[in-house]
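The chain below stands alone, shown as structure tokens; this is the form predicted alone.
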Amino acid sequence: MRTVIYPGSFDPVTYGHLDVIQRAARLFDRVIVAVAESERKQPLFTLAERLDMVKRAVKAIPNVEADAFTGLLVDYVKRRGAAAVLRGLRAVSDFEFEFQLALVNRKLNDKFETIFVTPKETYTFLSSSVVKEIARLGGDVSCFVPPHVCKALARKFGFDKQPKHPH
């Protein structure tokens, strides 16, 4: 069975990230959405949280699960017995940081591959960042991530006890 993993922080997840992992689950056996600690980046949602959110994200794709991890990807990739990451890239931009990366991820275990992915071109614009921010400023994200995903952005910012604003 081909396992490929998925690692990101999705803080929180987006349909960006769920493009990714369609295109993965028609490429192999099991995709895991490995969801990262990321203390460095301050998450806006806890660990905990935000695998909730991966996990109802994926969860009519029978072929996929959604976990969460700490410490260094190359364990966790051995831990779980998969033969590849996946990672999504939007841009240019996302390139030399993401090269960068599967060449120190291979040094440190040259027994998986990193595969790149390009989202559909509706998507390369679209980050975590830039949604938090639009939901942030009280901004309908519905076209960006799921809806438990809106809920849970409204009621981190404090929208969820307002009347909804008409568009």
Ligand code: ADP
Contents of the next structure:
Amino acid sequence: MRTVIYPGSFDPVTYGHLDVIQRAARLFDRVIVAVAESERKQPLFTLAERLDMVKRAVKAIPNVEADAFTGLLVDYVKRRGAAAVLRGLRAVSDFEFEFQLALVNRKLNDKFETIFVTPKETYTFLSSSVVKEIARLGGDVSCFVPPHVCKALARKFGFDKQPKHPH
Ligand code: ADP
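Structure of the form predicted together with this ligand (previous: the form predicted alone):
Let us now look at the entire complex, which starts with that chain.
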């Protein structure tokens, strides 16, 4: 059984992440979406909220599961017996960081590979940060994230309340 781990902050999960997950689900027996604590990035959503959003988003894909992890990715990969780590590459701008990360992880443990998947072109401009910025300003993000994530963003930014005195 070949397992791949897709680590990330998923703050929050987007259709770009889900595109990568669906492609990986066709290549591997099992995909574990591993939500990182990412404390240093000061995420908008708590680890539990991010995990819950990912869980709901992948519910319908049989060989995909979601989990949370803290600490070093290489330790987590070993613990779960995975053969590879999956990362998404949107553009050249992602490359330098991802390349460095892959090589550092190999230095820490050379028993697994990092595999890169490119999303559908329509998602190459999409990032969790862009989604948060639009949602913060009250914009519509329904074409970027699943409905339950849309609702969570509206709640977070206080756009979920109906105006008391609509004109
Ligand atoms: P991290 O904080 O680890 O970068 P992210 O949740 O931002 O976590 O991203 C996790 C992985 O998914 C990264 O490899 C990132 O490049 C990739 N990714 C993010 N958005 C997209 C997208 N729209 N299309 C493809 N890959 C993406």
